[in-house]
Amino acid sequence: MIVMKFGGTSVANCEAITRMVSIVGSKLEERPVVVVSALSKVTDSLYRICDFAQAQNEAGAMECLEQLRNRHLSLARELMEGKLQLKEEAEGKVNGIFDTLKSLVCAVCSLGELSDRVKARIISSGEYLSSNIICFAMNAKGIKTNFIDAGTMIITSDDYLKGEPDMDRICEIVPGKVAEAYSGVDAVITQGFVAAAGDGTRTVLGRGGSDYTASLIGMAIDAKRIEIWTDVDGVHTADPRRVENTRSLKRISFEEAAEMAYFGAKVLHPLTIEPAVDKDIPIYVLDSLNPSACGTAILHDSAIEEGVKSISCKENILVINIFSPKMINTFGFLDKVFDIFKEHKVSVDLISTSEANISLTVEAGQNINGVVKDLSDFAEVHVVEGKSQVSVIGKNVINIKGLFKNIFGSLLQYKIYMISQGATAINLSFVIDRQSLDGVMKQLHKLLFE
């Protein structure tokens, strides 16, 4: 068996879905489990509906909701053209989902309150809409396809908006669910991002979690490989939207891919790698616009050559500087600091320490008010905005002779605020002014890849 995940841009419209169905049709001998995201931009619209509803702007919420309903109904009719019964069934399913969604949104509008539990139900609707429509479309094209509700397979904690997967339960449940769904059909389809707590209450895996779903399913069924189908021809040497003349990488290691994803690369969700690593399942990042392209293979470290593979970045970060004389010759000070970050659920990327100072970075957009308040009880805290983080990633990158000199020698015109050498020997990261990011990325790409 293989797992095939298709992202939002790969299922954006009739043309994209028709292309996707053809790709799946070419892999039927390998018994694919198809995982799909919501249609492109739909999840963003659902978040916007949540905002309207919480603000009791019912008119705005309903207008946005009807736009989504019309988009999905038009897509279903276009895909099922000439298949009257399937078209009517698809329309019924779409309208049923939207009727439930409308009831939820109206309730939130009336109360002006939006719990995480209700929000998870609203924002996960996009995947149920896309997977149902695509299931009908595959059947319309002659591919007998069964539908699986991901909420019956991907079991998480009851953190509704960012559920923590229960790996043991997933491995216990998924093989049987997939085997049962595969009875008498050519393929099965399910939703990315969507999950459920142990009591069946809807949860989600967090933004971009469809990749993670594919990896979890792949782990559970011991898949031959996991295919992530997107709108680029693999993992690139840098973000092609930011840097010219990038190239697709033929293969990288699990560790390199994890670092790239964590430090800003947009092709994979950062959590995708771990489940695949546990079973040594190769992951392929492929281009749904050009299915014949090789894409990028993500493999065990032993199959990968040394050297720099990519430059990743996080455009908008905060630097938090913590000063306290109490650090000097004190045990447990760092534990105290990081307990505060853990309590407030704020993730830290880079860290640098001296005798009485800690400097660390977090992604902007996280709520750090509580962290700053608690730290200020025993330390001076300064938050610096308008910074970016750049990471040079590759196997044994920190052991390449002259690399540090070449990198920082080429960036003499830019101010560098913080440098962090990864403990894994895979990445070198540093902090710069946000307005310098494009210049630094282009300069480094020329130096390392052109």
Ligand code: ASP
Given for the second form:
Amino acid sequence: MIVMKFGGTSVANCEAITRMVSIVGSKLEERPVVVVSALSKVTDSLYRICDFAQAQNEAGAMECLEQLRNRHLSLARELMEGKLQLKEEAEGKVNGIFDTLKSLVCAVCSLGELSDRVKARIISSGEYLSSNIICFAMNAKGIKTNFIDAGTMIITSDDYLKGEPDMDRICEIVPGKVAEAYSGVDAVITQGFVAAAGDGTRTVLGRGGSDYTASLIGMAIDAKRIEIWTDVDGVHTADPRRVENTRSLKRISFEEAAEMAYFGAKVLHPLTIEPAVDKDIPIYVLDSLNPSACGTAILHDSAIEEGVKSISCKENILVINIFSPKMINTFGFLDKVFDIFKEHKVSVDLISTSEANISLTVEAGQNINGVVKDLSDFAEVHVVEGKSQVSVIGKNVINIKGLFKNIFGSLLQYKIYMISQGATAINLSFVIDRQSLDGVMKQLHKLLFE
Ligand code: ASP
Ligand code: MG
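What I would like now is the form predicted together with the ligand, since the data block earlier showed the form predicted alone; can you produce it?
The next block holds the full complex; its first chain is the one shown before.
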């Protein structure tokens, strides 16, 4: 069996879905479990509807909702052209989902209050809509397909907006569900992103979580392969929207892919790698516009050559400098500092320490007021804004002779604020001024890849 996940742009409209259905159709002998995202931009609209509703702007919410309904209805009609019965059934399904959605949104509008639990139900609708329509479309095009509700098999904690998967239960439940759905059909389809807490309450896996769903299912069914279909031809040497002349990488390791995802490459959800590593299942990042291209294979480390693979960046980060003379020759200081970050749920990216100083970076947009306040009880704290972080990623980068000299030598005109080199030797990261980012990325890409 294989898992095939299609992202929002790969299912954006009739043309994209037709392409997707033929890609799936070419792999039926491998028994695909198809995982789909919401149509592109739909999850964003659902978030907007939540904001309108919470602000009791019922007119705004309803307008947005009806636009979404029309988009899905016309898509269903277009895809099921000439198949009267399927068309009617699909329309009925879409309208049913929107009617439920509408009553939820109206309730939120009149209360002006939105719990995470209700929000998860609203924002997960996009995947229920796309998966239902695509299931009908596959059947209309002659691929007999069964539908599985991801909420019955992807079990998480009750953090409704970012459920923590319960790996044991998922491994227990998914194979049975998939086998049951696979009786007498050519393919099965389910939703990415959507999950449920142990008591059946709807949860979601967090933004971009459909990739994660694909790898969780892949892990649970021991898939031969996990395919992530997107609108770029694989993982690139840098983000092609930021740097010119990037190229797609043929193969990278699980570790390299995880570092890239965490350090700013937008191709994969950062947690996608973990379930695949556990079972050593290869992941392929493929281009739905060019299905025969080889894309990027993400494989076990032993299959990967050493060397720099990519440069990623996070454009907007904060540097937090913590100074405490009390730290000299004491135990447990770092512990105390990181406990505070943990308590306030602020996640730290880079760390660099000296005897009385800790510098660390966090992504901007997180609320760090509580952290700063608590740290200030025993240390001097300075927060520096307007910085970016650049990461050079690749297997054993420190084995490359002269790499540091070349990198920093080529950046002499830029100020470097902080450097962090992990002992795993896979990631060399540093901090620069935000306005230098484009220049640094271009310069480095030229040096390392062109
Ligand atoms: N539709 C969800 C999002 O936009 C999940 C995904 O597409 O991966 O975040
Ligand atoms: Mg995505």
